[in-house]
Structure formats: structure tokens, C-alpha cells
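Read the single chain below, which is given as C-alpha cells and is the form predicted on its own.
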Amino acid sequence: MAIQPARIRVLNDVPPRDGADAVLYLMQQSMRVPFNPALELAVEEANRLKLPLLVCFGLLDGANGFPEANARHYAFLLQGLADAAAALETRGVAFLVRRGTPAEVAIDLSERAALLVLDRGYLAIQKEWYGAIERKAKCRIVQVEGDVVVPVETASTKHEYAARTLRPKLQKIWDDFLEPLEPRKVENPAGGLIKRLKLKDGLDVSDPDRLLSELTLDTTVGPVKRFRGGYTEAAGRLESFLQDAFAGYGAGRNRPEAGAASHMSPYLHFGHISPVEIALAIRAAEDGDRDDRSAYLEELIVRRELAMNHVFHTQGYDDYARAVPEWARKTLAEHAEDERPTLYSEEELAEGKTRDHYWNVAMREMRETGYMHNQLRMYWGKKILEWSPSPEEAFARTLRLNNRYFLDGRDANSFTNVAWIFGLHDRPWQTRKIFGSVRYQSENSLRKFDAKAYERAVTRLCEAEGD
């Protein structure tokens, strides 16, 4: 099937560069090699100009590092460019990782380059990296949206009041976006192109655990033996999730201790998986209902993609006064100064020493897995709010404590999922103190599902954590 036109944007409107070396792709956000619509573009591209492709990856670790990453952020990640950089060699894709960021190391490299190609991600510090590459890079520069079902723009030009708002903007155009990537041939095998171009100071990915302990990183909070990067590991859970736990999706999702989650969040954070390729495999499911698929769907499309919308167009996503919506902050500031029952330092709340004992499970789970089920992840949330001095450092150490721990953290779910917590994409309720009219949990909502066996869950899974 052809790269859907809607997907692609021309940044550099020039023709390809005469006598280039090859053609560049900066696998920057879609880190993955199967259905990756930015690749297939560029192995398009390199038959057309008859060169082999070079695909390239800039790799930021010290006091230049992605901020608020830490080693176990980086272990996924580099686990995930092992796994790429076996499957490019398998198509006759040269692959380079370089220190530095992808902007210097994607400028850098287009120099010998017939065009570029870009894949998309919609965080300020992404929109930095292209905004520079497509005011420094000479060549041509092609810009393909691979992590979304349906392109930001073509799904909404505006920011979206709530789910409600989005919903039926992009259930009415997202069946033209769900359609099969095949791979292309690579007509121009680049085996020795980095060699015979002279190109240096390439990282090997090939062992992630060695490349992990030479790089300059935060190791306080380490990597996690739950998860493992990369798409075939993404792959062989998706596919025993759609064997063993899909069927009953739809009751079963809210409930902690069903097992009824995928846990495709941090592999789709990362660029692992296409959603485009799971919605698709939802859909073919031979387990599971009508109920089970809409509920699914509705996760991975329209709330994911409602987190895209936010981040884009909102400037400053990650900061109180604006991300959270000025009703909210009203009724929030209006109740500052109520009197908190108990108030808890973020040390205290990061080690989990709370008088709320399943509050505490889950901050465990969250601490030394690096997840924590959605159900959990709003009480979690709304709690923090209700323990703190104030909104605003509600809001900044639940941001802290997400991105810190949680593989998935600095994602646009993550900081749209903290706004909502103080009313993003919601509506007024009843009246409390501390919340205002902002949605309140209480510790009634725990008993939806079963604590204890959620809890007999998390202590499995740390055990197995420390062996």
C-alpha cells in the first residue's frame, strides 16, 4: 500500500542533491524497522536515486541528556536500537548511532546526502531538533507521521476541548490511516557504506547492557527486568496479549488484577510499535468482542491521540498556569488554602510511606517496574493533589515522580494524563475542599476492583525484580 500523501510533509522543498552519497533517514521518534512509514519513504527515495540508505540516530547522554531520562529509560531505549539495528542490516540499511543530538548529528550527515528524511514527534524538545534541522540542513527534507493513527492536523486544527470533541473527528477519517505497510525491497544494499564513506564515531548497539555502563547517566533509578525494549519484544506481546488476555477487554480493563492490560505504552512511547499496526491486529482479533474492540480502540486512537493534540498545541504543556485550564486553576486557588488532612514530602511520597497503604502498593509497583495500571495511575494522581501544600507543587512533583519512574513518563499521555488530574479535559463537578469543583477520588473507587489480589500481584512482580 502507498504512504498515505497526508502523512508526509516537504520541509525543504528543494530537489535531491546530485552526486550525494546516499540517502539519510534520522529514526528518531519510530525507532523500529516494521511498519514505519518514514523508513518505507526512504527506501522509496534510495531506489528512485538508485543509492543505498543510511539510516542515523543521535543519542544524548551527560548534561546534554534527554531531560529527565534516566538509566532505566535508557536501558528500554537502547535494547530498542539493538533490535532496529539487526533488522536494518537484515534489509541492507546501513545504521549509524552517534553521540549527540539527532539535530547535530542528522545536519551533520546530510551533507553528503541526497535528501533527508524526518520521522515526527510532537514534544517541544522534537519540535526543537526539526525546527533546527530544517534551518541548518541544505538537502531536501521529507517529513513522515508514523506514531499516530491519524496525522495531529488531519485529525484537528485546533486544541480539543475533551474526548468527546475528538472522538467523532477521528472515528469519521481513521479507517483511510488503518491499512497494512508493506516493506519495500532495498534495491541498493549499503553493506560497507559507513566504512567506505569514512564515517566515524558510531556507537555499537549491538550489546545495550556494555553500551548502557559507558554512557554518563542518572542511575538512581535502574533499569527493570518487566519490560524489555525493542519491537520484537513489543511484537511477542502483543500478540500473547491478543491470545491470553484480550477477551473480556471491555469488562476487565479498570480492574488492576484481571492481567487484562496490554502494556503497549512504553514500547508505542519509545516508537517500538506502530498504533497503526495494533489497531489493525485488534481488529483481526479472532478472540474478543464488539465490546472489547471499541474499548480498546478507543484507548489507543482517541485518548492517545488526544494527548497528541494537547502537547502540540499547547506551548508550555508541562508548566501549571498552562496546561491546566483556567476553570480548574480558579477553583483550585479558591481552596488553597483549605486545610490538608495530611501533607507528605516527595521523598516521602516517592518511597511510599503514606497512611494509605494500597497508595503506597502502587507507588511500589510504579518505583521498581516502571508502571502502574491507569485505574491506579488517576487515584495516584488525585491524591498527590489532596497531600500537597499547594496545586502547583501538586502538579510539578506528580510530574516529577511520573517521568522519574514510569517507562512511559515525558510522553504526551503522561503530561496530558497529569493535567488531567487537575481538570484538563474534564468539566466541573460538586464542590469539595482542596479540589474546588475539580474531580475528586476517594479511596471508595479502590474498591471497584480486588486490592488485595492487586497487591499479592505487585509483590510478585518486585520479587521478581530483585532476583
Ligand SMILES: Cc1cc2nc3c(=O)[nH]c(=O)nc-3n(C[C@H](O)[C@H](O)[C@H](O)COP(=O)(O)OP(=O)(O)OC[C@H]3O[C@@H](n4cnc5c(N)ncnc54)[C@H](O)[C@@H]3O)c2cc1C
Second form
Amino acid sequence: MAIQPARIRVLNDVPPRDGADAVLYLMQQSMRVPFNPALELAVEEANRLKLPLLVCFGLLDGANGFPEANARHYAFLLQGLADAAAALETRGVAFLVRRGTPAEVAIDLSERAALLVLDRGYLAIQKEWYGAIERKAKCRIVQVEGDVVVPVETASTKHEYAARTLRPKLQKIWDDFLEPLEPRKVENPAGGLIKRLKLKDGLDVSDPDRLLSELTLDTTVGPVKRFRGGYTEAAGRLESFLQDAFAGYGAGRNRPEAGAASHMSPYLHFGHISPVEIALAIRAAEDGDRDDRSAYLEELIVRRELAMNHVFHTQGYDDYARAVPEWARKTLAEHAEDERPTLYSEEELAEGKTRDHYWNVAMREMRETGYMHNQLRMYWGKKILEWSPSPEEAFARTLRLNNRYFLDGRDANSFTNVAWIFGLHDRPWQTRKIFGSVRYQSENSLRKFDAKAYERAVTRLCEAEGD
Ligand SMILES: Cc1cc2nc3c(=O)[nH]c(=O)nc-3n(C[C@H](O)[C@H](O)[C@H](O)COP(=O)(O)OP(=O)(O)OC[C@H]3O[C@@H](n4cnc5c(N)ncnc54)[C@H](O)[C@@H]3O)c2cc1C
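Write the structure block of the form predicted in complex with the ligand for the protein whose form predicted on its own appears above.
Up next: the whole complex, starting with the chain shown before.
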């Protein structure tokens, strides 16, 4: 299948460079080999120009590290890079991982490249890198969207009010984007290219544990055993989910103990799997019925791409004053002086030292295993709003904790869902203390599922982390 033109943006008018050594692809958002349209476009271009393909990656650490990333995130990322390195080698594509920002690495290598292919993410830091590349790389630059089903600007040209306004726009066109992507044959294998071109400073990513130990990172939040990074792991998990847990997703997705979640979010965040690949697998699943399929596609496409829409259109998506809608800030401000019967420090929250037993259990799952079910994330966030001295402080704390402990943190989904706690993409509800007319969630919501079974599952998972 051809790569849909709506996924492709040519960022400058420069023709491919004559006499170049290779076509260059900066792998950044789509950290995988299968189902990666940026990679396949780069292979097509390399074949057309009769050149080998060089893929590069910029690894940040120390003072220069990726904002809010810690050893937990890096362990997962490096596992994914090892997986991608092996798959690229099998396909005859060279892979160079260097220390530096993705922009620095790509700009340097682009000096001898016929053209530079980028993939695409929407966080502010990614936009900064693309901006620097556009200003400084003196070759043709093409960007390919591969981590949403419907490209963000094709889905909608404005900040959407809620899922109900974006849903029909997506549903009308998503079939056009739900197509398989076959790997193109690499006609000019790159064997020995890095040596031949004398490209220095390449890091060996084949042993992620060793490389992790050599990086300067925040190690106060460590790697988890529950999730291993990389496409191979993601694909294996998807297959098990479809076989063992997908039937009943529609009914079970609101029950954390039901095991109905796919756990795809860390893999989606790191680009270790394509949402198109997941959606196609869901559509083709033999188990599961229409309800299961539409419930899953609602989460994977509508909710996830609503988050992309929000981040794309919101300068300051991590800032309470800009990310939270005006009506919600107004009502929360009107109730800012309401008495807070219970206040906790951020440390008490992080350590799960509240008087709410099941909140502490959920916090333990997050802190020790890097994940929490969506149903509990909502309760978790609403309680932080209730237990913090001000809505502004609650927003900042929720985001910090979210991004520190979740493997899928620091994502468009993180910023959008935290803002949802404070009223984004929602409507006013009945007014009450502290929350004003922002939706409240009480302890009663815990009665809708088997909280004891959930606690047993968390205990098992956390004990396994300690083994
Ligand atoms: C306070 C709060 C914080 C959250 N923080 C994050 C975060 O940091 N990173 C993150 O990826 N998600 C976040 N979410 C959204 C959601 O909880 C997770 O995406 C989901 O729980 C991931 O688990 P899963 O892959 O097993 O989900 P599944 O139920 O198997 O869903 C499949 C996929 O659909 C998407 N999805 C599911 N629920 C949502 C949702 N509410 N919004 C957007 N996309 C969704 C995800 O990509 C998910 O992987 C947050 C939600 C809340 C309420």
C-alpha cells in the first residue's frame, strides 16, 4: 500500500542532493521498524536514488536529558532501541545512535545526505527540534506522520471541544487511513556503511542494561519488570490481549480487576507500535464482538487523537492557566477558599500515605510498576484535586506524579487527561465544595468494581517487581 499523502509534509523546496552518501531518517517518535511509514518512505527514496539508508537516533542524558525522563523511562526506551537495531540490521539498513539532541545528530549527519526524513510528534520539545532542523539542515526534509490513525491536521483544523465533536470527523475518514503497510525491499543494503563513511561516536545499543548504567539519569525511579520495551514485546502483548482478554473489553474496560486492558499505552507513547497496526488487529480479531471493537477503537482513536488535537492546538498544554478551559478555572477559583478537610503533601501522595486505602493501592501500582488502569487514574486525579491546597497546585502535582511514575507519562495523553481532571473536554456538573461545577468522583465509584480483587492483583504485581 502506498503511504497516504496526507501523512507526508515536504518541509522545504530543496531537491535531493547529488553525490550524497545515503538517505537519512531521524528515528525519534516512531521508534520501531514494522509499520513505520517514515521508515518506509525513506526506503522508497533510497531505492529511487540508488543509495543505502542510514537511520540515526539522538540519545539525551545528563543536564541535557529529555524533560522529566528517569531511569524507568530510559530502560524501556533502550530496550526498544535494541529491538529496532536488530530489525534494521536484518533489513540492510544502517543505524547510528549518538549522544545529543535529535536535532544536533540529524543536522550533523544531513551534511552528506541526499535528503532527511523525519517522523512526527506534537510535544513542544519535538516541535523545537523540528524547527532547529528546518533552520539548519541544508538538504531536502520530508516529515511523515506515523503515530496517529488520522493525521492531526486532517482530522480537524481547530481545537476540539470534546470527544463528541471530534468523533464524527474521525469516523468519516478513518477507513482511508486504516491500511496495512508492507515493508519495502531495501535495494541497496547498507552493510559496513558507518565504517566506510567513518561516522564516529556511535553507541552500542545491543545491551540496554549496560548502556543504561552508563547514562547520567535520575535513578530515583527505577526500571520495572512488568513492561519490557520494544516492538517485539508490544506485538506479543497485543496478540495475547486479543486471544485472552479482548472478548468482553466493552463491558470489562471499566473494571480494573477484569484484566480487560491492553497495556498498549507505554508502547504507543514510545512509538514501539503503530496505532494503525493495533486498530487493524482489533478489526480482524476473531474473539470479541462489535461492542468490544467499537469500545476499543473509541479509546485508541477518538480519545487518543483528541489528546493529540489538544496538545497540537494548545501552547502551554502543561500550564493550568492555558490548558484548563475558562469555565472550569472560574468555578474552581470561586471554590478555592472552600475548606479542604484533608490536605496531603506531594510526598505523602507519592508514597501512598493517605487515609484512602484503595487510592494508596492504585498509587502503589503506579509507583512500583509504572501503570494504572484508566478507571483508577480518573479517581486518582480527582482525589489529588480534593486533597491539594489550590487547583493550580493540584494540577502541577498531578502532572508531576503522572509523568514521573507512568511509563506512558510525558505523552499528549498525559497532559490532556490531567487537564480533563480539571474540566477539559467535559461540561459543568452539579456544584459542590472545592470542585465547583467540575465533575467530582466519590469513593462510591470504587464500588462499581471488585476493589479487593484489584488489590490482590496489585500485590502480586508489586511482589513480582521485588523478586
Ligand atoms: C488522570 C489521568 C491520567 C492519564 N495519564 C495518561 C498518560 O500519562 N499516558 C497515557 O497514555 N494515557 C493516560 N491516561 C489515559 C488512559 O488512562 C490510558 O491511556 C490507559 O489507561 C492506558 O492503558 P491501556 O493501554 O491498557 O488502555 P486500553 O483500555 O487498553 O486502551 C487502548 C488505548 O487507547 C488509548 N486510551 C485509553 N483510554 C484513553 C483515554 N482516557 N484518553 C486517551 N487515550 C486513551 C490509549 O492509547 C490506550 O493504550 C490518563 C487518564 C487519566 C484519567
